[in-house]
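Next up: just one chain, as structure tokens, the form predicted alone.
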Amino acid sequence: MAAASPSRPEILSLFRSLLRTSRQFSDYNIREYSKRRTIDAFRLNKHATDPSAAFADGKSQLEVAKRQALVYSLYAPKVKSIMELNH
């Protein structure tokens, strides 16, 4: 039996959660890559024929991103990126 298609509020919640998780990365490059990858993936899957599969993949990517953010926070570099320095 196929899973029910996710509702619009569920999809938006997943999108916001992924963006929120991307902000937890201390490294500028990883943070921006994660944000860009989230936006691109949602644009790519906007007209997906199987939205429940794309939603399930997004939820698994969210769990991976949360674990990676935790690991990166443990080993964060002490020096900021040149992109983050105030002039």
Given for the second form:
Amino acid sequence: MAAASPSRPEILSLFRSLLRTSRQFSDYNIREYSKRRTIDAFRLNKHATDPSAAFADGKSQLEVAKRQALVYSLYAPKVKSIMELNH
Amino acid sequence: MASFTASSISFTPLSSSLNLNKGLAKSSVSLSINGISFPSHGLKSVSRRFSVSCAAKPETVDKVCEIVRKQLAIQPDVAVSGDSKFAALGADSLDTVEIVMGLEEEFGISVEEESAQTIATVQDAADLIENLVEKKGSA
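Output block for the form predicted together with its partner chain, input the form predicted alone:
Below is the whole assembly, all chains and molecules, this chain first.
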């Protein structure tokens, strides 16, 4: 059901969507973790010959992240993490 | 404001005499055609290439340079200017996406897919940011 091999624009688009979704988390820790994890994962697989498995994994993670961002926003704490205070 | 209006005037002479200037575009930047003498000093957009983009403010370009420098961990003695291409500075496509994300956060704008894929130099990014900030401000 997945495409034979994802093209470069598709991969970059997935990267962008994951980063955008990471930004929506209200919890500082989870936000930073998602950003870090996507960047690390994409760099790790940068030279992979067949990115389809990683790409499919990335897509399912994107779905998870979107759902979780929504759920977390419903129960966002009122107090911000200290890391977010002084710029 | 003045620079914006002036650059919009430049559109007509350039397009009407496109064929004539094609060969000259690379070397000359004199735009005194059709009687409209267009002062080419003070406007960063009049570069050697035929790009008729409006000039981006220097502060915007500086901010972009700063973000690029941080993302790519560029040595302080390497110059990053408006014409620097991301690829030349050692950025791959993943870096470019990250830089665009950083710019989105810094300026509070949202860049679309297609626009993001056409960004190749610091100046492109700065111009795109200016357009989006303007659109957002006037919305």
